[in-house]
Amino acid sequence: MIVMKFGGTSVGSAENIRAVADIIEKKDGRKIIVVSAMAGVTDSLHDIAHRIIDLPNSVIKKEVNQFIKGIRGKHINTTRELIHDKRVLEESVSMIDDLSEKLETVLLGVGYLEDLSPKSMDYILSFGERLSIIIISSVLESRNLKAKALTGHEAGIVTDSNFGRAHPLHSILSRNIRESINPLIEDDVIPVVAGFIAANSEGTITTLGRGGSDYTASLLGRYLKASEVQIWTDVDGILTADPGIVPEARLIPTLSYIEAVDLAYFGAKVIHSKMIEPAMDVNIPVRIKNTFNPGGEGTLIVSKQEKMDHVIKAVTAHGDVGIVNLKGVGMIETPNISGKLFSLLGGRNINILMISGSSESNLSFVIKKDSIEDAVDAISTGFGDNSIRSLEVVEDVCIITVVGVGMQGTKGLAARVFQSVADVDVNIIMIAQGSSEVNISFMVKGGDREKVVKTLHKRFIEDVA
């Protein structure tokens, strides 16, 4: 039994449809697929979830009618060109009308109510993978093959209701899972799962957060005893680095679970760092691959880990980031401050993606930029002692990371990748490495990500034999 996930961009268009399901069909063996929202369609709900709270009443039913109008279109008329069967076709355009029309009245009571709260929006954001489960679904039975479309709750996983970042109960998804999906496959049919979305004890819908059709996707696999997660994605694997900064970058063949979480921590978009996980859990093998280039090998996820020629594997660069300098001799006075910090991140979900500090008197660390705001209004209300005399955010940076397990052990690299930057004339702001010595990280001003991802791609990657 496999899991295939495949992406947004996999699923963005009828073209993209009908070659995932060539890729399904083609499949021996038992499958559960997971999909995305078609691309773009989320991004769409997200916006205009939050446009309509601003809008004149008087304007609002034309505004959300003129949505619906556009996004029930969109995938009616991708149905319509892939689907033939005329009682598949309309099975399905009566399924997308349902939900439209469940759409269009929690946007109306958004708009109207001035109110969009977290559970109003994940309620919001899940038809993206409603209506894209009913697509796939129906055009894997127009082919004669057995399907049957569910959303994350309809296959067991249930959630807390931390909506937004819902974190899964994995105390029942052993047996929820298992319950609702082997007696489909034992019958022969092919669950087609909505990424992404979930739901908690009462029901009520729940995300998953970024990367979270990924993260379904490693959730089945794990409690269902999966082969392998597939990946299926517009690019052929993990590579090298960007290739939008690095035309030269190359395809990662194989990465253990290490490697494959710092890549993806520090800013590979190819898969998110939580799905990898729940298959580490059970030494679940995950692959990456392209759709557009299924014969590829695509990039190979295992416990293993693999040197290669070179010590360094990948560069990658995370943009979207500021650095928050804590500083004060009130602070060495103040007992467990870093505890104290990381509680009252903790309690907003803010995550810090890096720390670094000489001591309690002078603490740095990295958010992502869209947590600034929240975490300094967290950190003044928190440390109202003044115990904390300065408070200082940097935002045009970059962390650079570069990730190989051939990095343990091997002497006086640190020092010769910081002397590669050095060379091209950027000074690093702050450096932080884990204990697992598979990764270095720094930060850099934000004008200097491409020089300096360039540069250490040729020196430890490109001029290796």
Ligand code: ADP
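Positions refer to the first chain, counted from 1. The term rigid core refers to the maximal set of C-alpha atoms that superpose within 1.5 Å between the two forms. Because the structure is a prediction, the values reported are computed rather than measured. Compared with the form predicted in complex with this ligand:
Annotation for I350: C-alpha shift of 2 angstroms or more between the two forms, rigid core superposed. Superposition of the core reveals a Cα shift of less than 2 Å for E179 between the two forms.
After superposition on the rigid core, the Cα atom of D28 is displaced by less than 2 Å between the two forms.
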Contents of the next structure:
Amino acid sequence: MIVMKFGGTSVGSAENIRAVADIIEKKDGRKIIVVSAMAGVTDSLHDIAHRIIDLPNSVIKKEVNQFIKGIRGKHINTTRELIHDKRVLEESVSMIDDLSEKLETVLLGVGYLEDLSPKSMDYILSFGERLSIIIISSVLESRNLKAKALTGHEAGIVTDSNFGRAHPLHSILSRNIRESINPLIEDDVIPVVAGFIAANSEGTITTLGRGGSDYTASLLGRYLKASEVQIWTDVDGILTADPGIVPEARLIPTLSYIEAVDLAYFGAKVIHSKMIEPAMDVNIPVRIKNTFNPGGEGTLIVSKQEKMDHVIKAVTAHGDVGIVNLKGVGMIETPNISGKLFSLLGGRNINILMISGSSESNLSFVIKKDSIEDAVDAISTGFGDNSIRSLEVVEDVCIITVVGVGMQGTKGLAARVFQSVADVDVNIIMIAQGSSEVNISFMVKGGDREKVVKTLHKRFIEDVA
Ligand code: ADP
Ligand code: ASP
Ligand code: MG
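Take the protein just shown as the form predicted alone and give its structure as the form predicted in complex with this ligand.
Whole complex next, starting from this chain.
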């Protein structure tokens, strides 16, 4: 049994969905399909939700109607283009209409109440995948395959109530998922599961974080003991850099789990940072493939660590972060200040990406931009004493990371990396090397991002092999 996940671009138009259905149809054996929302839909749901809470009551209805008309039209037109079987078409249209009505009701409610809680936001965002599963499962049915559309919750994915970035409840997932999926598989039905969305134990919809459909796929793979998890996307696999920054970026044929985790964590958007762990736990290979070049080998992610000609396998940049600087002589007398900081931020589910203390009276750490406000609040209220004199936030920064197992024990590599950055006249603000020794990360100004990625890619990848 394999899990095949298709991302937003892959299901972004009727033509692309045809390519997806061809791939599914050609693949023999048992399979579970996971899909994202059609490209752009989650972003548009996010935007409308934020827009309507600021609008005067007199225009909310008009704005919401217009939005619903657009999103309903997009899904119905795509369905009509793809499905010619009258019964299947009518059923799909009626399900799309039903969801459009529900979405309209919640958007009006949010708009008039001017109350957009993380819980409502997750509910609104869930519509993207709830709509796309209808189309994909109907297309498979119209090709005479047995298929069933399932939300994440219906597939057995239960999480805590950390809306926006919910954590799966692993202790109950195994049984839940098997009970939901196995009867379908045994009946030769192809489950078409909505990625990204799940529900808490009360059945309230949650989401796994943006880009989280990959995570859904690996959770299903792990608990169903799949032989492979395939991530079908719009590039040939994991490349040596973001092709949007470095057009010369090349395909990386194999990566170890550890390298893939570091790449995803530090900005390679092609896979979600949490998706590797479930696969790694039970040693399931993860393959990244291109929907639009299905014959390509893609990237295979396994436990084995292989070296390449270039010690640095890939360069990534993560711009969605900020630095928080804490200063205060009082910190010198406060034992375990970083311990306290970790627990304050941990209590709010904030992840520290990098930390450094250049002196006892100075501590800097890097977190995601969307956590900054929360972090500042946690610190200001948590350190009630006078140990912290000033708290400064720097937002126009980005983390650059180089990754490769060959870096372990390669003497002088860090020095060469930093020299290359200095050669293009860029200042390094902060440095960290992960204990796994498969990455070196450092911070530069946001505006230096492209220059640094291009320089490192040229020196350590293009010029080497
Ligand atoms: P999907 O919608 O299929 O989940 P994403 O947009 O999330 O796809 O991820 C694929 C995109 O990730 C690519 O189109 C590419 O622009 C971007 N990307 C960034 N870094 C890398 C990298 N190192 N290798 C491949 N793609 C990358
Ligand atoms: N549709 C969601 C997003 O855009 C999840 C995903 O595509 O993986 O973030
Ligand atoms: Mg993605």
